[in-house]
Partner chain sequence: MKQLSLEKLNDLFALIGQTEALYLPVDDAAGQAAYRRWQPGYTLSKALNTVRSAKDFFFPQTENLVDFKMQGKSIEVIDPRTEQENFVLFGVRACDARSFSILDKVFLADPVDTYYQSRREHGTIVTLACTRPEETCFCTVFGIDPAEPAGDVSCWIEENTLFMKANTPKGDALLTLAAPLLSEGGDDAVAAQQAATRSVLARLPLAKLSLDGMGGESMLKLFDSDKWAELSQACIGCGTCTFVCPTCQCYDIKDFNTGDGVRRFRCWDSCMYSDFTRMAHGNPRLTQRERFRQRFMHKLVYFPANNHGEYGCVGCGRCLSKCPVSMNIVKVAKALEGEVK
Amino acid sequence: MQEMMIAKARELLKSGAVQRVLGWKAGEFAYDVEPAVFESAQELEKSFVYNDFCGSNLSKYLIAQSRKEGKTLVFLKPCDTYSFSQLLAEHRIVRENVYAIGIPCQGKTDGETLKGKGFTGILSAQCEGDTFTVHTLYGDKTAARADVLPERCLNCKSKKHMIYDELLGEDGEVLDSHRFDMVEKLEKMTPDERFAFWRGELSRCIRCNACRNVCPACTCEKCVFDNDASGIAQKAAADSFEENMFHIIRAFHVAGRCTDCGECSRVCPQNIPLHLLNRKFIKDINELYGAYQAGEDPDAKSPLTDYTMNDAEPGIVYHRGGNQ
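Output the coordinates of this single chain in the form predicted on its own.
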């Protein structure tokens, strides 16, 4: 697939159809793959990669790239297209300045997941069917695919691309995933148990802002948490209240717009399952207002910004069979 992508990008650059390519390049380590912009065939040949470590969602980078002169070619995995579609709905991307190519994805691993499974000296990884082969300084080692994929890939919601100009390979289908299973477990806890769970998780937060910076739904030109008058701008939380406040407010800000791409949890250096906060809101919206997936249809309105006579009343109390 990498060779096919480079060939297509080189062709579009040469013809003048696009002026730059948004993709991935390797970092200091093989598993440290990061988003990158390429403006020539030479740069593509030298640095462009597409492998099992290319998990980063490229859609948010189009906010800036689509405002440059000329067109930007971007390669989007199925989950990325949901974010791309949602950003288009919010008028954050200049559509006519983007040439989107959909690419298939069977799940991406990452260095932290592999190291957590005991792999060291990682050089590369390759997935074939249900088996991951990890090439290390100490020889090749294999693992079951399900053991080395992050949660967001194990519970992938869709292999289908929501929007694209061209597709490389075959398109997939929307999946019947189990992404709300953990949310249901949390809902069945007592309030004290849930509070203890989240205090244990959020107490590790170092306020690095990685979750906010990578999130496709966080696109404000100036974040409320960067307001110098707030007293909490750009600093580590002073107490448990500030730890809770940052993540809960951020989750409320993206409610109805989060596409559940899982980038927040992927980049968290403390391995906090931040995506669970967002999934809780997604699940509640589905139960209160009917099934809705942000980014599925750029013309659809979020239930939180649309009104119907069948909307749930603000004070509604409902039960799911567990403690509320």
Second form
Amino acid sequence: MQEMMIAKARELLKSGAVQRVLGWKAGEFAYDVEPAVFESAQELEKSFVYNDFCGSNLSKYLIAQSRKEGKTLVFLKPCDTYSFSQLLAEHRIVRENVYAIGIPCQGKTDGETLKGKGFTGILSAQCEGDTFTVHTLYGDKTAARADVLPERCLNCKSKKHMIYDELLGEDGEVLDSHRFDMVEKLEKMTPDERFAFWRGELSRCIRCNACRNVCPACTCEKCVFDNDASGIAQKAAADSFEENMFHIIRAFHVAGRCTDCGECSRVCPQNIPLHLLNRKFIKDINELYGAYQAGEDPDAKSPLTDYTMNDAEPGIVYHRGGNQ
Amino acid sequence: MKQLSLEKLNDLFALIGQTEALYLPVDDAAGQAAYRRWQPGYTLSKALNTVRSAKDFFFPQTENLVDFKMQGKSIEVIDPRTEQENFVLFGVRACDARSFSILDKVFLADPVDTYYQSRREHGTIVTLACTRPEETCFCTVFGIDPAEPAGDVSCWIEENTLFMKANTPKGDALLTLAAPLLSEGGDDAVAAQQAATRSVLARLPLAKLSLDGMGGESMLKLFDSDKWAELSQACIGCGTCTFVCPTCQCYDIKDFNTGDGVRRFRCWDSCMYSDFTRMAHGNPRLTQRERFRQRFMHKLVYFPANNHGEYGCVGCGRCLSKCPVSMNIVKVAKALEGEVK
Ligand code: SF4
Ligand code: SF4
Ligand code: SF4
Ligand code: SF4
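Same protein, the form predicted together with its partner chain this time rather than the form predicted on its own?
Time for the whole complex; same chain goes first.
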């Protein structure tokens, strides 16, 4: 696939159809692949990669890249196309300036996930078929692909590309995932248990803002939390209330727009399962307004910004067990 | 050299914990290591290092500096500090131990930061030698020896024994406190472990990282390098690298309206942020390129230029493993190397 992608990118650059290519660049180690812009065949040959570590979602970079002169070629995995489509729906990307190529994905892992599984001192890593071989300072080890994938890939919602100009490889299907299982578990807890769960998780937050800054739904020119005039600007949460508030406000603000790409949980240095907050909203929207997936259809109206006579009344909170 | 069977490790923690606040790395709910105040039932994490660095203990993320209480036309100025308790920080790695001496150069230089100074005076640092460094470790580039970590007391864990050596009067005091549990000996075991660790260190992929040409001499050349645009292009300006870094030292001072006065506090700041060093006219660093450049220029150029060649990095590798886009000081140093040749 990587060779096909490089060939395609070279061809489009050469013909002048695109001026730059947004893809992934090899790093120091096997896993530290970084998002990058390539402008020549030499750059592509030198460091363009597409492998099991290309987890980062390139869609958000298109906000800036699509405002540059000429066209940008971007490679999008199935889940990335949901973000791309949602950003188009929100008029954040200049569509004419983007040439999107859909590429297949078998799940992406990363250095942190490998380390969490006990691989330390990683010198190189290859995947053949479904087996990962990791060469480390302390000996070689193997693992099945499924055992080293992060949660978001184990619960992948779709291998189907929502939007593209061209597809490399085969398109897949929307999957029947188990992504709401953990949300259901949390729903079954008592309010006190649930509060304790979230306090436990959120108390580790260092307010680094990685979750917000990577999020393709967080595209405000100036976030309220960065704006002194907002009265709630913070660089650090002063107490547990503020710690909770940042995350709750963010979850509310992306509700109905979050495509569940999983980037927030991927980048969190403290491994806080942020996706669970967003999935709770997605699940509630499905239950209250009918099935809806942000990023599926750029022309669909989000239930939260559309009014119909059948919309749930606020009293639904009490019917669902909320405190009066 | 003193020694203690690991079976008695909890007794040691209990003994120290009785007299002073004891903090040590334990595994958190997500399976990563974090410093926690010891209590019965806690076990020392086996992780190589904590996600947050040990700088938290001397330079916490938020800290109240002063309270102003208003009553009519009078303003009362209140120092919110209470007596700093003595504390012991157990299990600090050599890289973090070195970071304290870098922070000292900033906070203990005239005018002395008394908040920081008081914590430094009341803290006893017990380091733990590394035996399984990660590929992201490059402390040796800065002359740090993880097999012989600094600190008030240095420790080694080999098989079922903890070995301890005091390096300072504070360290002597701690070992005197622990004396009932300790016995003499262990030099050979420690020397053998050190030899094994050093052979791993020599094989680390970043062991030969070159910082030739960094520092003050090539300041403008590096500042003006056109590499910064490419290096910073993927950076999302999150600040994760600065918050997990043991040597990042920038802070902001803010006022909080308490209703009847003002609470002035400081909190970590990040050069990666849009409002860093913002003045009346705005942020002097207009785009992420300049903000990104600041972080690395500070560590690799400005800091050594002002501190006899000492770099503002200890090679702990945290920014290598935690950056969401995998950009970091090693990639920057390698890219800049060509600029100064
Ligand atoms: S990425 Fe994690 S630690 Fe950083 S602000 Fe978000 S939740 Fe907090
Ligand atoms: S710059 Fe990176 S490697 Fe250096 S001390 Fe800071 S976090 Fe560690
Ligand atoms: S950087 Fe050096 S001292 Fe720090 S954890 Fe790694 S090997 Fe140990
Ligand atoms: S270098 Fe990485 S960790 Fe640091 S601000 Fe940029 S994206 Fe965040």
